[in-house]
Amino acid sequence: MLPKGAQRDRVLKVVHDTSQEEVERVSRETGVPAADVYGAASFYTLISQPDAGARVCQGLSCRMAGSQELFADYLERGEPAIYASCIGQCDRAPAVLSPKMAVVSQRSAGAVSAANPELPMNLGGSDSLDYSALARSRELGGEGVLAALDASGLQGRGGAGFPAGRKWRAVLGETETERYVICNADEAEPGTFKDREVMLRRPHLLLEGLAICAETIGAKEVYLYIRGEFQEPIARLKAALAEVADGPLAGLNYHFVEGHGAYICGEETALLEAMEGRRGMPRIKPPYPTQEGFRGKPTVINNVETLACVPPIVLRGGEWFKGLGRTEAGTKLYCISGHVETPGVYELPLGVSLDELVAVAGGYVGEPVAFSPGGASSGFLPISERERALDFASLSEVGSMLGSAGVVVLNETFDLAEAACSQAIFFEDESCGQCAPCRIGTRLVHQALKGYLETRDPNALEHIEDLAWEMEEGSICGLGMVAALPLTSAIKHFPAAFSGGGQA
């Protein structure tokens, strides 16, 4: 008989569809009771709808390139498709899944800043394969390792913006010496495609700042937790890994994690329910994944991007890092799409204003009317914040965040209130409802706005603030409690776009 936890672990590698037969047989072969393995499986969405057919994004910048024609087309010609929330693709929108999981679009990827040694992360240059990041590490030792991500200020780059060095003493000073690294790569929300590229053009990087960050904590054992829609990058990484495995990753064993199709998987512990098999439901914290983690054990959850940044933090200092920024520290990889002229990832100081990343990015295409800064989880500000510094602190001042610094732009060819409506058709259909302040809020939110886009009657909306505080203020995690963001920002900065009429 399996251990317990090893059981769990084995469901979602085995199931392949949600049949009471095929249900009964992965309970038989697990020793998991039928009621959890089906509970897991139904959860997924690409294990629930494995014959879908093309998976159509229906993200904002896609919804805005023109995805909903293109998934009516789709059905004109009679071939199987469905709606996916968001599949990562912003700057090639409008992008589509197809069964086998390859991205089908008209456009090509976007672009990335230039090739520059002088950027930590430098999406434009060359991956080495040198990794001497990693013996530096060793010179210095873990204390060296910690003492240099404490002078840098690095923040977690996925959206939280928690010290990555306060994460790391955190595990270390756990009595438990069973201890784990994940890396979080389940980047899966509109407007974010930042990781993807690192993964693809990087991935050296990655697994060196994965190295590096195992040795300092005292782990063994690594594991890349990424979106099953990113299958190219999951191929990069094995290839990478593949090169270096009996070189200077000699010792560390490192594990590939497929998510299932779950945006909710992208908050830690949700991603340690679907890591030991059960539904991606968040846990209740404390305690938090530093002391009790993967299987129970302390565990360093970081983002992509924050390791990426890890070894030249260690080759040329912390407060070298530190000294990139603008107004916080470091670069940071800002992903930009909708109404500009280059959609794209750049690399920049942390804290350019939006007027300065759209520059790079080739200029705005149309009259930019509102963006989103930093995903849909940070809702709309209008372009009268143009030249506010996107970062942690100043987008925080104005009720929004800089979050996975997935910023959208707007102009005014498309209506805020169909803007918010996509936002809020996302957020809907990836609550995970356990908490009934998400699941019932997201969906009332959605049937507020979808009432108030077919008969222009501002009634319709009348509930949206008590409903946007209890949303907040009871929900387990940070998707509930933003949710309604989109939506009460957008009728904060644009009162005319929701008073009747169409854009303001």
The other form holds:
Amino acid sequence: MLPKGAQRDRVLKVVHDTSQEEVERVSRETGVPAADVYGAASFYTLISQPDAGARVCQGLSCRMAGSQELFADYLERGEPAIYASCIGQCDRAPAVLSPKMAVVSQRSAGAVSAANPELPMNLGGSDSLDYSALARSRELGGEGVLAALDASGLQGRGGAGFPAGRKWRAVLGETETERYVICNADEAEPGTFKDREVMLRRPHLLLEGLAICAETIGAKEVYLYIRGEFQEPIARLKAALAEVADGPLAGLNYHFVEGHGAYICGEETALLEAMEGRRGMPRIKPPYPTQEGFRGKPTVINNVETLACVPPIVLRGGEWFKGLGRTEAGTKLYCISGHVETPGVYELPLGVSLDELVAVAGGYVGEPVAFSPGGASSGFLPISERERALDFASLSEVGSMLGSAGVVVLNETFDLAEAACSQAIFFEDESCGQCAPCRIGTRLVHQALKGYLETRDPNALEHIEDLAWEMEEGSICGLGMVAALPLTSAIKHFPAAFSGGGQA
Amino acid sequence: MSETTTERLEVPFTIDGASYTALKGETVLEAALRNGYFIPHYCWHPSLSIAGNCRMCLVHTKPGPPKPQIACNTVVSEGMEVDASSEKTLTAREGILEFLLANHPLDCPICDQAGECDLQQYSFDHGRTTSKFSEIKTQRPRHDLGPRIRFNGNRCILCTRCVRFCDEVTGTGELTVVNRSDSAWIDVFPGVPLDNPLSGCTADLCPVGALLDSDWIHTTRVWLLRGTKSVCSGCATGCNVNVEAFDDSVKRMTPRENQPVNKWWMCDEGRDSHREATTDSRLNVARLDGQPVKHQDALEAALDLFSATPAAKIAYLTTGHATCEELHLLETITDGPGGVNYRPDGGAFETLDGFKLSADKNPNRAGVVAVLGDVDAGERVRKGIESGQIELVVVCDSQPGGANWDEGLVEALKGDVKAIVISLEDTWLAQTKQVAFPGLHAIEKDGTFVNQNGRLQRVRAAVSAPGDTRGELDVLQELGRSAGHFPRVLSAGGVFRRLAAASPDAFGGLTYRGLGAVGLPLAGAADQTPADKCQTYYNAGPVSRETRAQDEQTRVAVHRESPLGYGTVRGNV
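Write the structure block of the form predicted in complex with the partner chain for the protein whose form predicted on its own appears above.
Time for the whole complex; same chain goes first.
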């Protein structure tokens, strides 16, 4: 319980580092105890390591493209540099964030699908300022919008695939009338950079989707939680908002909240904790955010892509959207990176196969061996699954998942054990440390893999199956549950890579 | 109407096939504990918000997801089938323990928590004998968090009970978790130490040996401690405590749960109050005209003095530290006026959950009012002495540091008036007056105190007094017996029975034995909580020591099975 008048919400907005003076200043300014400020600030890498220099991405795609050599170059030149978890620039791998949060890369940004008005998000097209979907949603009324959403079969695009309509309805069913809408733009799953493109290319689509959501559920306050590494998208969104704030969006208050470097804040309850100025640790559920979310009030938290799908659904109907999908409803933004010719974000019917996706992305580079279909959390699949539909149901059949559809393709030149290690490092760094299975399990997975890579002794990985099971059973949130999956799936599908021989 | 409401509030459910009843809205863990079914847990505590981070209370529920759920955050639904001990559940629980142990140093032989450590206990109950991990353990800092609490980061399991205590109970917010992932640990902000009046409770709450009370560590193994259920004499709150002693010397005092009195807590000052009994300034020998003598010699002199003086010419002086029984005896054996000295007010503190540390540093001020009624600070005694009305004063001073009598009274006492002094401290009165006997500290005597809310509670002797100390009850009754007041010397309980008979308005219907561990309210008291509502069902042990609450069930079995004959003496009654 905080002292009266304390403004915890402001803590993470005003704190810049974890130095004694800074924490004391923030504590005085916000009325929050110094220990609280210190604990919260130390959680986020951008605050706890403010002057670390260049942040070299060590996400899987960047690692495959030589981020380790890049890092060594920095050290050789005597420039300060640290490794960072995925910075969401997999199409430009290897990428680095400059101390001023600008992306540094030899490569230009990846491709997107060509303009096509028949695509709901149509990243290649131009953004429209007419906000006709918002007007249409007012004609339809709340129930009409929800009916369209239900008919569209839109599943949450953040990774879990929860039906968007049901989430909105859950909030509508609450008696509390103070409600919030939050856009989850804390895109940090290694291999994923689709939300970045939506924000850069179709900011109005997102703002419109948020407005429709807010009006449907009866919220006045709209929050956009965007990872702090995305300075360009933040600027773009702010500019877009300025264009229309007094026009179609009048009456709604848009707030921007910047993340401070914590993957776990993409988990919706951790995101809420971060927005409230605390350590970004997932809450235990129930209650769900739709019941008690931001500031304890019913809250809809949707992914950027989910919200961007809403305006076209409202305009052209749920059935139309549903019909765009192949195995499941709608189109999907697939991010593809790794060993392919043209990495990028492609809007394709939900349920295309890897081969189809890679065909759009210019084809494979080298001989493909494995792929990770939906970010680090989805583990690895053998290339023999290249025909499998990339959708929620079909991938879960093989113990993987679509997740955020951040597809990474690996060819024969990259060691699967190294790849698994890359993901293990990621999960170890990004575990919030709240529950024992994840906090300690992620470290043990990494250590075991490191031990294996050093000695090539298969015994180092002897107990991984048990460990993975215990992490899956015991963890609070999804991070701990899947943190061992990259390794276990790699061992399952590529036993040769872990039998001591080296390459798969 | 009310009957049907009660009925509707009860939710039938089963644990491992056995039928139980939960209250509506109750979690599986609460319902299980209330029904006497123990599910292991670290981070959950009835006074704190649910954190759900230790994952120790995993159970499977039907209806429910296929994965195990934490019992502390799963609400019982009607007909729910809880599986708390199938192989599947136990394996998941073992896994959690193995994780915790993967980081935890196996330093039980030198850890002060050993013997009352939940991690140790659960490892015994649920642990695997081997570990699959050979990885390096994480190293975390080891330092003082505040003047009282020492932190051993390597032992910490990050259950955050201590953090939540400082946030939710004291509201002082000194503690936090810093950093993240496996590099996280509990810490204070540099320059803001953990220094609130209840900081010692964080060590009680710590289920492992991570937060330790630096006042008591490295003194005794806990299984050698013998606990006595008593009441703290530090202030008028009357916190229920376990006075834990080894080799007839008090090693520490820990709180006992009593909801209307002290919840689960006690203050740091109270924890140190037993030190008042071991000061150098204590009187530990009888004195005759200031010279040390045998008790019997002093007693004979006192009896001569007492019987030579008419009762009407005998006054008494006492303090807010005297038990009700001592007060009753003083009033009975003298006919002159009486005076009471109180310790001046000290620091008060109120927690967010309503535990009130009283500013009144006298444990029995309310008892003085109940037994003696209207008494002053010694004004009438002074006048009596000055006017020659009073020839003998019986001084019963068990106030630590000695009573601080009014100046006028001191002047009067310095005169020719005779005095029989029973004193905790070797005061100037004890050194200069005719007869002096050593008195007892609250940890050495039996009797009753009335707390600030009118609750009558028992203090119990936990250790013996130094030297040849007979104590107030003995000396006062000897004096009274010589004057024909009592046929024989009684125990505190016997004196209480006489008190109850003599003051039926306040004490009527109360019996000494009936006071039990949590006391009873006096007639008309502010706190009218009946004894069976004083403790929650979760555990009857002090603060977090769930391990001890299990004693009855598991430790017996452990003893029997252990070839080493674990735990020769255990004091947690």
